[in-house]
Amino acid sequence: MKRRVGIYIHIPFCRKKCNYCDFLSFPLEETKPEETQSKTKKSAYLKALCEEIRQSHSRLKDCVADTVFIGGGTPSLLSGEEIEELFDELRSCIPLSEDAELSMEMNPGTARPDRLAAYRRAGINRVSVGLQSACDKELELLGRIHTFAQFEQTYAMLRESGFSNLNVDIMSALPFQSMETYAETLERVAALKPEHISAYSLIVEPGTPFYDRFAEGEGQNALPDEETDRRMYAYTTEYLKERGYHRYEISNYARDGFACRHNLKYWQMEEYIGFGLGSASYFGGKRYKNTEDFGTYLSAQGRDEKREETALAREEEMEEFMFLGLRTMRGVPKKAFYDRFGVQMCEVYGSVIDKYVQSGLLVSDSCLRLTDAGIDVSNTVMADFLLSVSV
């Protein structure tokens, strides 16, 4: 029976940098006839990424692909032709199920009706539309490229171009934004009726424009309090329950029936394998990791000697094991983790659940998981589990 896995392909290139992200991406203008420099910089990388998802090969030759998402950066700004192409060459490499969920992200700006009927040619079946806000306010501090004008028209036209299962990200705790121009753009996006809706809490992260200007003196007060925060996430998460949707993780929530696929397999630690800059895998105990240096990748065309390669020691599995499980309402069950490690969860990290369970933060039944509280402060409750392995 062959493995079955999850695909990441990352696009690096976005239309212009938004002022709060720290992802691997840099600019890169679509070009008139005459102008050159970016599509040869494009057509160079794509080269360079079929070479790499070629090359493979002989790897992933007795697995399935279930679950394909390609992430960015900016995909939308790849042609339809480019997206066949790239389908065709992953095709080759390794069978996806008939059942495969086909991921790729969108931004407002960049979508076109040609694109979109291209893109379902080539298999794509879910696409997740960075939004972010309801308020143009807000969108143009973010640095986004578009208006909310500009998503309803876009999520329009998937809908007219058949695409029934959307994701819309949005966020929270921006700066100046308050509780009612939050609560806004989730009840617009929540009446367009999405299947899935992402809900981040903003992270003010080093080396962006947001971090010079929000992270020190003043400019930290623009941002909502810690409490304002905690009743943003209060509120969505009751306000989605009511409409039907439910959360599945910290930041995600879905109908019945389209939680993203993709991303269950990061928090249930099953196996993937990314192609592309600085692009991620875990695939036969091993951690691996592409450059980030965009030379260096494109030199490589696809040569496993510019890859990092991390062998997870067994403590290290059971960290990330726990940690990734506890961020889904699931949580982690311990019978998945004695099948996969021989040892029962308690006689590992028993100290550490009974602290928890005690204080209210944790539910240990046949799961362990976290409890709304919990939630709150999750990542203090998980630096403990990835602190206190000694087996």
Given for the second form:
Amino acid sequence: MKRRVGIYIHIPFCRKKCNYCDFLSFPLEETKPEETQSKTKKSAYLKALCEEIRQSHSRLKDCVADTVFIGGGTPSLLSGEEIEELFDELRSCIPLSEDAELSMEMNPGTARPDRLAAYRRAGINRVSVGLQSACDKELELLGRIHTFAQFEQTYAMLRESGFSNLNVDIMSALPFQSMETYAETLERVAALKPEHISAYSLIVEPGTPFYDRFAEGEGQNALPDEETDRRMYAYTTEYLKERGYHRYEISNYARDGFACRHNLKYWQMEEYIGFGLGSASYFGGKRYKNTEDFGTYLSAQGRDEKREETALAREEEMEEFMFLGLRTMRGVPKKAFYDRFGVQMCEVYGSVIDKYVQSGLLVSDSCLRLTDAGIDVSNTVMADFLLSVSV
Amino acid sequence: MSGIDQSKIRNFCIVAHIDHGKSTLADRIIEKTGLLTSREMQDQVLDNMELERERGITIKAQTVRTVYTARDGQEYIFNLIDTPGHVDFNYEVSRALAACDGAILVVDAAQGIEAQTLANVYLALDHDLDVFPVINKIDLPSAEPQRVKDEIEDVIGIEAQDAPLISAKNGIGIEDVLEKIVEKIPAPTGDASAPLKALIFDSVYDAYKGVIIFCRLMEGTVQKGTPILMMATGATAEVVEVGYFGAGQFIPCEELSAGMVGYITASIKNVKDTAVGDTVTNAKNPCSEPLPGYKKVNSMVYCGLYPSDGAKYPDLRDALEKLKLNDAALNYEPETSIALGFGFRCGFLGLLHLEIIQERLEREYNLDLVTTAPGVVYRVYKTNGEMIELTNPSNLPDPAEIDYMEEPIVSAEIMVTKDYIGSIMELCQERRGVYIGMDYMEETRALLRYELPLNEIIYDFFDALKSRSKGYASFDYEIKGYEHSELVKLDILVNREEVDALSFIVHKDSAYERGRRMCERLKEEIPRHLFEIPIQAAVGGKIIARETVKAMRKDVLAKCYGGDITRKKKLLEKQKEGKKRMRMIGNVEIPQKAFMSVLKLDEK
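Given the form predicted on its own above, what does the protein look like in the form predicted together with its partner chain?
Now the complete complex, all chains and molecules, led by this one.
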């Protein structure tokens, strides 16, 4: 049987950087003068990307990909042709399983009907649409390039084009957001009946315009307080549950059978290969990370030297297996832990587990998982599962 | 080296207010007398501890012998005894002065006389030293040498019109100073054939030689083989080596005789045996009575020192042992705190001394320390007639057993320009000061005299004084004695558990204010937990102030984007690392710096 892996492909371009975004992405329009042709930059990148995929052929020769995720940035800035070429390259490097989940992210401001058909042809069968809010004022504040109406058009277009597995990203805890505006976003999104909803609570990250504006001092007051934030979170779970969505990860909700298989690989510590600028891989017990420097990435042309490689020690693998698995609502199956490490979970983590079971943050049966109270403070709990840091 | 003509010896020191240029002048004297060439001179040869150089102050008295060929063609031996400048080391200053026959008074040409100038010059005059002034920093644009000369004559009452005008920094007028030393400082007297009588003015511990005694011979002689007796401590030993002080080195010689300044080694293992101020005599042929002025030095300020890492306790003990070898004024004994584990209650001369020891432990011994709030020594009179000297607030007896308590009081002199008299008086009132009097030094400056409780000045009085006078006030004090006081123990409860390391003794009228500020400060320092944490201040079980650290409601990781686990893991690692610097009190983690934050209640 072939080794099943997930594939992640990073497209670092967007039309305009959002105010809260600290992902590895940059606007195509703002390239240097001598590179005004954004096409040039994009095609140079795609060339290097395809080269990287090609060179991993031997490494992946016994593998089959059962998930592919094209993320960004804004992958929907790629033309239908470009996506098709990318998939051709991928398929010639690694077979895709028949039932593979092939996802891509899409910004509502960039969707075009002609492209959608091409994406379908390339094999894309799941689209994740970054909406964030149904309130135009909030969209503007976030620095999004679209309105809610544009999102609705995109959504309709996707359905018309035959996409039957759609995700919508929304955000809570936005500056100036109230429980009412958030509830409205949730309501309007649920009314469209996407198969999957990702609902993130905003984290104001350093190095973003939001950080300068809202991280400290007066600006902080614009953010909903923690109580409101947690109420939004609890409301999300409850509201979506009534409408047939179950929470399967801290921030992810799906109708039956539509959990994102690709993301589950991260949380269950299965193998995946990342291609593209700054992308990460977990393969053969090692983590890899590509360079985040655009120029370096282009000049490396897919060669290995641009990649950081870290072999995980057994302890590191254990702690990652725990804190990643705890993100899922199923939790970490004790049997899976034993099968993987040959030791009982309680032998390694007995005291931590007892401590948090007692304080009501964890539940321990055949699996170990966070309670609702535990989810709210999951960092605190997860940090205690790190073995490399002794206190 | 016997047979040195006493009339060619000059034993002197330099007294000055801090920053008026004492150490710089000392450097110039050493340089000009040719013992070292300019190239060999490091800045401030005398301050040879790294810490001293960094802080620009002299901690331990140091001494150096140089040879000067005067204009009269004769060679003179200068023994320059450097004195510590800080009030904490007042006793050391007084013993160093006792070893001298005269003193140079350095006064800043711009700033004129300051509180320490007065304190030190009076101390010198008390020891019957002949004092002559020099006016330093005359090259400053703001220099007013004539005004300063007049001020010296008016205020101190010593002749100043012929005072050398110098710039020690730029080497101006140093020759004049050297000639004045020959002319104004009296040569020592004393009978070399009398029984040995030598004053210990300092001592250091050397790993090879044992204790090195710094002394001034008043009478008699001492050489290798002389059996010696320390008259106050009763310690005896046989002299192994005598010698004098080169710049930064010890130069052995045959014999020291009356009038000379030098050192003695005798394989003595403990600095305690060679107390500063004690008299060394010949054990076989002792002098009839010791030199006057010996005092046992008592620690005035106490605090707890704990290693951040409990496992470093033995290292801290070894380090304190080593420091103690060179510092008889440092006291320590083991203590245990529920909050901080094993550590030491340490006694110091004052807050500066405390800070210096703490810094040396951290730098030279690479220890990470937690310091508890410093306190003074209180006298607790119990109803059963017993009196205990309280150095650790946790040891305060049950209030029912206490009859009354006393606290140490200092006599303080504050020199301040006219504009700030009001605000300084206000500060002294706030610190429970009792106004004693005020004298105008000249039209624009006054000397304020107050009696203040020592516990009100050990934290931050000096800083407050500086900030409220825009740096123009100077301050000096000496211990006056103990007085009756209404004192209470302020306890801090974190999540309803008393934290012993945060308790302190305070006057009952200040308890509420201090308690409130403690709670506020701790609220900032203690991170949020999964539960709400009340922080309370209590006196005798009664809560007088409260703050609350709200429970943490949200601590969620953003999504692990594109499978990049490492970055998120680093966040978790950082979070867990943070706990290393925490102390567990019950189920609350308190950052170590919270214990120190109580020292800085006045900072905003």
